[in-house]
Each structure stands twice: as structure tokens, then as C-alpha cells.
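Only one chain is shown below, in C-alpha cells, and it's the form predicted on its own.
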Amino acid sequence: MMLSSPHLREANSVPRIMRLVCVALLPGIAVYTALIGPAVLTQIFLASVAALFFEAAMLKMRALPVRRFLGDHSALVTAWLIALTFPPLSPWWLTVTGVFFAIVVAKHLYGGLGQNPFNPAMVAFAVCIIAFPALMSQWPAQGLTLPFEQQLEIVFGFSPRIDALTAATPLDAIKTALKTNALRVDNIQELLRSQNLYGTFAGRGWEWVTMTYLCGGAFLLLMGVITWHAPFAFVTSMAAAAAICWLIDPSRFSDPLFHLFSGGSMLGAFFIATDPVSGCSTPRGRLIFGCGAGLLAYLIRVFGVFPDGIAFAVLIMNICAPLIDHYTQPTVFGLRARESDT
């Protein structure tokens, strides 16, 4: 029996949540653009236009109201995440291909928003890094400053891509050097620091981008858009795994701070592992989901063939999410735990 009115309703809605996610990404985008250049904004623009086009086309094919569903901004959030996880000097068609797989295949072919079992942005990243590994590994060399016109020429294919403009990320460089050379981690870090590729405790400049993603995640927590469970478990499990390996052999494994502030760790913890559709819905489930994603990301990053394993870690946990939710449902009010399970 319900109590008498008035009843309080939450202010959250899909458009509001998506707008707040975009706002939380803005500081990271600003620092990223200052570090790399306007190519970052170009990729965001390309991904956004492609996402809105594919979203509208699929809504038309499914006879759904285009204006209503475009207005929820979910396609834009997916587009921004794709643009931020792809190399900024990627050719335009690579970004569009990733958006196609995210919006058409991973989202609408499964029934649209709320029905997709996999995180669309991570599907885009996984497909493209498997199909085009060379292009997905070409990041701008640190400290490289190119005129906006030349960046546009590279992205749109009007000028040839020059290998000298690209370099491996510190995450990939350390991993490759450890496999091919008899060097210690600290020696490799000093070598990268001499090349202006390494900063205080992670990639030079990139550690500041990661900090802004952390601040954006804190903003989402304060606004009630996400809960603390998945980010906390993600960060804790990755840090714990890194600390254990580092304490066992510091010459072969990097310290926890390096892993937390390298690659897409904070972006994955606060903006990807917290996806309410493809993630878990129960508090305990979110803890398990975040813990599994952080641990798998570290294992793939260190022992796998890919430089960063966040996309594959999240997708693996997406597969496990329904089972995790099934076994972590809270006890039904008025019943004991065993009675609730039957």
C-alpha cells in the first residue's frame, strides 16, 4: 500500500544524464586538445556527425520517432567516447567505421538504447584494433606541434601519413621494451623521459588528461549520475594487481600509479565501467563488475598482446553481467535470504 501524495520523483532522465556525462568529459577534452592539438576536436566532430547520421538512419528503418530518440544524446556520448579512445590523427574513415559498429551493430541490432548487452564504444574500439592494429597504434609523438591545416590533411587523407609523426605510448613502449630488451622498468622510464615521453609517474602530459577524467568522474558521483561501486572496484583491483606484481619484481613490472594514470584507466573506471545498460544493476554486482574489469584490464595490458586491455576487459564483464546480477539480487523485503532465492 502506497502512502498518500505528494510523491517525490528523481530528477534524472536519459537526456539529463547524457548531458552531464558530456559536461564531465569537457575538462579532459580541453587538456587533451591542449596536449595534442585541434585534431582531437576534429575527431569528436566527425564521430558526432557519424553517430547522429547512423542513429537517425536506424530509427527511420525501425519506424521510431527520430527527433525524440536523437534528443536523448546517447549517440553523442558514444561518439565522444570513441573519439577520445581512438588516436587523434586516425583517418576519418576509421572513426566512422568505429561509430558504425557502435551505433548500428552494437546498439540498434540488439534493440536500441537499453537493450544492448555490450558497451557500444568498446565494441567499436575492439573491432577497429583487431581489424586495423597499425592505425590504432599510431599516436602523435609527444611534443609534436602541427598546424591545424596539416592535422586536417592527415585526418582526411590529403597528405600522406608520416611515420615520424607518430610514436608508441609509454604504456606500449615499456611493454615492448621489456619483451625485446634486457632492460629494467626504471631504465626504460629514464630513456622515455629523455625523449620527453615520460612525466612524473606516467606518460608526459597524459597523466594530466587522466587526472581531468578523474575530476569528471568525481563530478558525476556528486551529481548522482553514477555510484561509487564500479569505479572504486575498478581502480582498487587494478592498483592491487599492479602493486602485487611490482612488489614481487619491480624490475619487470611498473608501479600502480603508472597503471592508474596511463592509457584509459580513469576513463574506463568512471565513464565506461559505469554504463547502466551493459553493466550490472545491483550494488554488489557493480563491485564485482568493476573488480573484474580492473583486474582483466591489468592482466591484458601486462601479459596480453594489446597495449591497453580496458575495452576487452569491459566486454568480457558485459558477458558476465546478467549472471552477476542474478546472484547478487538483494533480499526481497519481508523474506529471508533463502526464501528470496526460491
The other form holds:
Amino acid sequence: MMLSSPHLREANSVPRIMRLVCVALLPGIAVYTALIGPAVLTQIFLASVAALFFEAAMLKMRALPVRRFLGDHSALVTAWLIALTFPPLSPWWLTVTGVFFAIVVAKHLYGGLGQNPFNPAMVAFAVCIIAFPALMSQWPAQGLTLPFEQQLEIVFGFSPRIDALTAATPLDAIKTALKTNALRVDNIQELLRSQNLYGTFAGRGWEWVTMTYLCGGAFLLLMGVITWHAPFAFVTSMAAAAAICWLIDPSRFSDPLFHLFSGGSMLGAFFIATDPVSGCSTPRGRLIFGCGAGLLAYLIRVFGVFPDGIAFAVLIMNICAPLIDHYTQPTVFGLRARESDT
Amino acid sequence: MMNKDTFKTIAADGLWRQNTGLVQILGLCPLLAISVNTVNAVMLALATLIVIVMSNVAIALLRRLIPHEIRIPVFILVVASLVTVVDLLFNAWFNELYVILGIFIPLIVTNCVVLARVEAFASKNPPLASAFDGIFMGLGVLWTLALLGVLRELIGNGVLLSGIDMVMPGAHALQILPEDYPGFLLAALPPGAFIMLGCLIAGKNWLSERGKRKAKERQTPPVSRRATGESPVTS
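Which structure goes with the form predicted together with its partner chain, now that we have seen the form predicted on its own?
Following is the full complex, with the preceding chain placed first.
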């Protein structure tokens, strides 16, 4: 029988990995909060409480030691990723529904941590964007600064949701332009500038959030929590796909740099495609996984109907991960490539 | 001819132990496609029930005349002609609903529940028992489809019995959840049907397991009585 990966290589315990992932998310959270306001922190708090509650309830129902598994922080990482990928002003029940699907359905119904074939946070995103497409596309307008109390009122449903609060994200603006095909500008940057959505090299404001996700990812690389394969492949394939479209028609497609620093690209590349459970576990497998996820994410976000494609791309690659792992098993030491296949 | 026990077994098999949707997992295509709301689900299940009963009786009557080697084509022909009857009845009485159910009424021919009952039961049993088997298998289909329809409609839109006016003119759908319920679109979409059916199957298995455990406990005397040692009675 072939031993299934992952093989234990170092003293990385689950709680340590999860703690480091949380630490790596902190700078991104800080910049995001500075951009949007404390609603981000509210969502993170809300998602964390809901995740710990569902996790404890499911552990109890499955007769597992609650304290020990609750302390591995894996539910917390899922909760933070959900809070960061959902629109910050989404109503509280939307976040809780997402967390419910992530923890109860995607994680525990499949057998708990280590058994889940799909990334729980991305399942939450996919479920919610299919079930509530309108709410999941309401991103706060650029430069909109609401006082904290008002943000809280919107999240907890005491104040009506006003359409003027939300606006198209840079990705939405591009997609609308691509669909309507009524561009009067030479390139997409001008279009975004005209809507005051373009910053230095990508979407205004968002570029710095994604930049800090990149820094957090680099930190995880340095700490040995993740390997370079999946993020590298993700970034490369997305950039390549974007570059091809951009070179063909710069008036309809934006440049690769913009895509890499828009939406959930960096979060997806470093925090989601590197998921040790639902991702691939062989080095070559991780390269294929990242490549596929990056390419699919680009295609879905540019040509699909949803605002961003990271979640669907990752879920599709999650399905393929066992197959990819099967065909990319490294040669067993001492055997030639052919022999170790059997 | 048919005693009470066989009747009881047939009823329990159809409704619970051999439930087509939850245990045999047969006929999933209409089960998942049509259970978007209660009215569609119940009406399609009724059509299936009628077909199962009629085909069971017909095959049970003909069972000695059908050559074993070509029984399947003969079964299919009999079932198909009965489905045509039901199809025309629906078209005549519930035309609006007939348009919505569309291909799924003719598709009852290929519903494996029908063929399974004919092959497994009606071809080996007398007409009366076959009729009962058809009724209870059909009721099994009916309650699973109806439950799935109720759940999906309620969670998806917060209403019940939408489209009831197609069956009973003048009746209205019931708004169960508050008006501002945002609706959970996933429940109304195909993935929602799969998730919900999975939960129903899990719930059925859980209930069955619990029933078995309880039955076992009833057979063996509780441990506490033996442990106390006060009663000298040994069985």
C-alpha cells in the first residue's frame, strides 16, 4: 500500500500553523480596516464567534474532545477568511450563514479537519454568492467613510441598506465595460481613472490591501508554513492569461498587474491555494493546482457572471486535487520512476 | 390469501424500510428536478403512484402469461401504455401544471421505481398484494417528494403550496416566513436538492439506527438491574 501524503517532515503542529496563518493575515486586516472602517473588524469578530460556536456544537455532536480541537484555531482561520472575502457591510446573518456552511457542511459533515475535500471558506463564499447574489456583490463605494455606529447599524440590520453606499469594484467596472462593449477609451486604465477607481498600479485602495496579503504570504513562506509552489504557479498562470488577453486587446482587457492586485488574487494565491487539506500535497501537484486555479480564476472573473472567480476556481481545483496527487507522486527513493508507480 | 402480517410488511417496506427515495435511492431524477415546490412534487408523486399501482395490478394479472425471457420489454410496454393514460389525464385536468411538469410525466416510464416494483414484486405475487405494494411504494415516493418539496420551498422562498391554484382554483399559497425573508436561492437550485436529500437520508439512517439500538436494549435487561444484585431473578 502506498502511504498517502502529507508526510510528516517537521515539527509543525496544526495549532502553530493556524496561529501563524492568523498572524500573517493581520497586516492585511489592518490595511483593510483603514480603507473600509471598523466594519471589517466587526465581521471578523462575528465570524469568529459563529465559527467557534458551530465548531464546538459539531464536535459535541460527534462526541469528540471539544477543548482540544477547538484549540487548534482551524475554525478561526476559516472564519477570518470568510470575513475577509465577504463584503464588509454584509448583514450579520449572511456572514453567519456562510460560517455555518463552512464549518458544519463543508468541514464536519465531510469528517472534520483533514477530511474536507473542499476549502471551507471558499464553500461558504460559493454558497452565499449563489444564494444571495445581490448582497454578495454590494461592496462599499470608494472613499465612503461611515461612522462606526452607522456601519454597525447596517451590519445588524437596524438601518436600511442604501444602494448609494455601494459601488462597482474595479473588477466589476471592467466586466461591465467588457459586456456592454461600449468603450470609448483607448485602454482600461483610462476607463477606471475616469470612474476614479484606479490607484497607482491597480484598483484604488484595494491595491494596498492585496499588497499586504502578499507580504503576509511571504511571511508564511519564510516561516515554512507553505511552500512556494502553489502561490508561484497561481500568480504566474494568472499573469500569463491576463498578459495574453491584454496584448491582444488592451482596450478591453486590463494589464496583468491589475489582475494580480485586484479582488482576491493574493489572498487566493497565498492563503487558499496553499490549504494543506483541500489542496495538493506533492510539489508538482501544487504547481498544477496553482496553475489551474490561477487560470480558472482569471477566466471566471473576466468572462463569467460573478464578481470574482477565486472561490469557484479553487473549488474546481479542489475536486481535481486527489487525481493530481495520484499522478504526481514523487519517485520512491531507491526505485526508478517506472517501478515506483506500481 | 393475504394475512395481516404480509400487509404490515408491505406497508412498512414501502413507507420506511425500503423507501424508494431514502433507502433504495431510486428515481432520483424526478425527485430532484421536480421537488422545487410542494405542489409540483405532490402531483408528480401522485402520477407515479397511480402508474405504480396500475402497472403492479396489470403485471400481477398477466404474470403467468409473460414469457420469462422477454419480460422486461413486456413490462415496459405495459407501463408505457399506462403512463400514456396518466399523461392524457393530467393534460386534460391540470393543463397548467402539465406544462410545468413537462417531460417528467412521460419519463415515469423510465422511472426505475416502477420497473423495480413490477420486476421484484408484481411478477411474483397475486394482484391484491401487488396493488397494496404499489400503493405503499407510491406513498413512500409521495411523502419523500412532498417533504423535499416543502423543505425546499420553505427554505428557498419562505412560502408553501405556491401554484396550488393550478390544482385547486381559488386557493392561495401560504406565506409562512415573514415577508422580508430574503430567500435562500440555493435551496431552490439543484445543489440544494442534493444537499437536502443527503440530510434526509442521514436523518432516516439515524432514526433507524436509534430504533435498532432501542430494540436491542429492550431485549437484554438493563445493566443496572443486574449490577445491583438485589433481584435474584435470572432470565
